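Given next, in structure tokens, is a single chain: the form predicted alone.
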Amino acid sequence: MKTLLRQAWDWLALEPHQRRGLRALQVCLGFMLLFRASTEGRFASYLWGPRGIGEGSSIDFLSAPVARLADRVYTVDVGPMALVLLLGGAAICLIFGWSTRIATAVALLSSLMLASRLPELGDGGDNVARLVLTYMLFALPAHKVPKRGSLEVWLHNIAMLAIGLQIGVLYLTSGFLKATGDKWSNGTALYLVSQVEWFSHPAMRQLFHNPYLTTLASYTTLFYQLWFPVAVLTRLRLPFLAFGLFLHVGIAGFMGLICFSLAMMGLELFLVTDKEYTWLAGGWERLRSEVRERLRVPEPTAVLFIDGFCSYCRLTGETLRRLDWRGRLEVVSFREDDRFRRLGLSAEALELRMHLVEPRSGRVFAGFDAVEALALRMLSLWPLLPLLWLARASGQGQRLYDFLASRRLIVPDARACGEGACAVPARAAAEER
């Protein structure tokens, strides 16, 4: 018993847990709140304003004197809009991990005030989001490295434990309520929901006319929720969480419950442990490497000659290397590689324009033609093709390229010049003359 208590204390007090799961939860809740702010903000005055349909008060969660002061926000049209802007700003901070503790407090307060003014507008996702935001007030900020064994580590882990228990209670309660209802126990619940126009996509109505599909989907959902609190404590955690993500993506798509689905997906991603996130990230990286290796051609099929003395050119070349996921392009500086001479190119021409060479076919593209050829050969650059074709049709493509190329900054690198001083580039010499 003492050993068990000691392990529990060490888990709570020594190291912060669920840092990656917490970030996933913050991102999902941020997108949920941002969705609400962006879709409902235009109707702020109608929903919560002095002449709006909302008539509630903040007295449900604030003392009477403070509530009377807070309710003054609803007496002017700009007040509800300010609350919505605060909610949207806090949501963006949660998504990007900026001042997450302050953003959590602002998001919680603004969402509570809006919900108290018009409680009929929310759904189950809003309720659980506010509960989780309350726990997150005690969580460590996203990028903070805490002192081992400090009080804030202890509070963080207590908050993480509270969120986990809340998820278990949520699923267990929902499962038992469904199990005690006639519609779920006889397998017709999803059919009835699919026929309600407010909560269903037209395709869903026709899909659930199939009695076998309806019965299977209803019992699967019921089984999933009842067994969820037990399954997440076993090796079945990841498969159960993956199924939950799939389930709530379907709810968002077929029923339109975007906020509810985002909140639940965040809670499911929260339950993935830090070790499992590391393992999943490693597996994804190995898969990417294997796919890229299988798709990679034996040798580059094109060589792009750039000016290594130009920092902008080097940055462009490095970006093209990253975008060339098939490894078909070799980017070299003509200052350091003299293969261009064997291909019949001159250093003077390469100083003026970059050149793309296909050694097998012997084709050479220079300047704007090289940019267009790269866009045609690299899938990641296809979105630029309409702009490039427009520049070609207007006759301004090569002019624009030469205009930009003539104004690039050339800084010679003494290491690439061999012994002695670097020669003056041909372009600079010509301008000097």
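Between two forms, the rigid core is defined as the largest C-alpha subset superposing within 1.5 Å. Numbering follows the first chain given and starts at 1. These figures come from a predicted structure and were not determined experimentally. What changes on going to the form predicted in complex with the partner chain:
Taking 2 Å as the criterion, residue 312 counts as shifted between the two forms: its C-alpha moves by at least this amount when the rigid core is aligned.
Positional change of residue 368 between the two forms reaches 2 Å or more at the C-alpha, relative to the superposed core. Positional change of residue 40 between the two forms stays under 2 Å at the C-alpha, relative to the superposed core.
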Given for the second form:
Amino acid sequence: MKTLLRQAWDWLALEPHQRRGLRALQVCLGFMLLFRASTEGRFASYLWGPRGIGEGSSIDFLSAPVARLADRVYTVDVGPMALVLLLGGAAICLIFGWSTRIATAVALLSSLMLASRLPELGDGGDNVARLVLTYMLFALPAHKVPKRGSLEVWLHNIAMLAIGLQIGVLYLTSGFLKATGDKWSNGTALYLVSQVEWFSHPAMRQLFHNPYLTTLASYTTLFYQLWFPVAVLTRLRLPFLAFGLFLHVGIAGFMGLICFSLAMMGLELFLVTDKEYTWLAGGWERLRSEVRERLRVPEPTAVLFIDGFCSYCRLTGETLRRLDWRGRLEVVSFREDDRFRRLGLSAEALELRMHLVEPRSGRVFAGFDAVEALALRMLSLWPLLPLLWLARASGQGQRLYDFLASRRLIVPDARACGEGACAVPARAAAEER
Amino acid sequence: MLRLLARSARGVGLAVRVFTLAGLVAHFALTLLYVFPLNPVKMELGFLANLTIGAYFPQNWSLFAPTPVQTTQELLVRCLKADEVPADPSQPLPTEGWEDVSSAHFKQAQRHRLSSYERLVRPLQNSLRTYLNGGPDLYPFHDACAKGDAEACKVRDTALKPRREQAARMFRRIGSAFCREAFPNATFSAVALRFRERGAVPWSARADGQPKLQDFELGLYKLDETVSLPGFYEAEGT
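Let's compare: the form predicted alone is above, so bring in the form predicted in complex with the partner chain.
Shown next: the complete complex, the earlier chain at its head.
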């Protein structure tokens, strides 16, 4: 017993815990608050303004004289807007891990102010977010390396314990209350919810007419919540948390509770320990290398000729090489490699535009066509395709490419020169003439 | 001297550690007391939980429990011109021209999951629920009242009155904003409000059952000329 107490004390006193879990929670809460700020911001005056629908006061959480002062923010239209902007700014800081302690305080204060003005707007996600933001005030800033055994380590661990216990209370209460409800125990709860317009989607409604699905879904929700506080202390933690993430993605899609789902997903990710994150990262890295190895082609299927005298072109080539994890692309500088001659290309043409050649089919793409062909070949460049197609449809693609290519800075590399002096690039020489 | 300072710093550190740990235990003991249903311990010490957790860390984790939401409430608005307002409140209101303010939000929220519609309808929907039952803290009083406890009925009615008045003020503002924004060229002087409750079809009748509809009058209110306009009724024209 004494050893157990000593271990518990040391757990709290020596090293900070749940640092990666906390970051995951900060990111999820950041996205949740950013979602709120970006979607509700334009309605700030209507929701919280002096002539808006909210009529609450900050007296719920502040003493009367301070509340009177704080409530002045609701007396002008810019007041609530400023609070929303503060919320959005704090959310961005939480996502990127910038000054997380200040960001937490700002996010907490602004969300408390907005909630006190219009409490009817909030849901369970806002409620739990405010509570964990309060605990997070005592957590270590994102990138801080604390002194072993210091007081701030202790406070951080107490805060982590508080967040964990809050999650436990949430699930335990909800599961316990569900277990006392007849609609949950007779398995029709989710069928009934699926008919409420506010919390359902018409496309999913018919699915819940199926007796097996509706019973399974209702019982799964009930048992998941009831078991949660115990299951997360066992070896089942990771599968249990993974299932919780899946469940809350479903709640976001089916019920439309985006903020609630984001907050809950953050809390589930919080419960993954630092050791488990390291293990998961290792597993992910192994899986990634294995997939890469399996998908890697034996030899490149295309050669991209770039200008090795242009630093920007070299950087582009290097980036493309990194993005091409299947090894299908060979990037060469035509200044150092004269294979292009065998493929029927000229140095003058290569100086004007980069060329992508497929030796097997003999197809050659130049300039903007090469950019487009590269984007089509590489999955990671697919997000650029709409932009490229727009550029092609407007007829400006090749023109824009030539405009940029003709303005690139060319610095000859002595190592690429033959004996004696370097040859002046043909285009530069032509321009001089 | 230095040794004394170091020793007292260690003492303060230890005291802070013990105090925070004890605070954590007390906080979550009170939290459990606050969020759990009424039980003998809560009857004894519930006031402590209300004074601390209820005041500074309010929380409610019923999350569709014990009874899940199974009705859709819709706010119906009838914008009234001066000549349409009945001189005597007992006179019937027009039967035509009622507009459903809630449904447009639901449809948009279902179409655009990553939008604000689900949240923008919350003040209205939560106020409708408050108007109906007063909120989760009154559930035990509703139950006790239904079982014939006169004292519980009295407590419930006393608590319900100001909540209903607050909800009604919310309806008036939302109804007024709708009338002014959806019909910018009309001059209204009052807004009549009612809500429609659409019950779920019971499981046994799921194949061909129809939802049960019931309308409740919320009253006739003077149009609020000052409430800010949200900017979404124009586009909807519900």
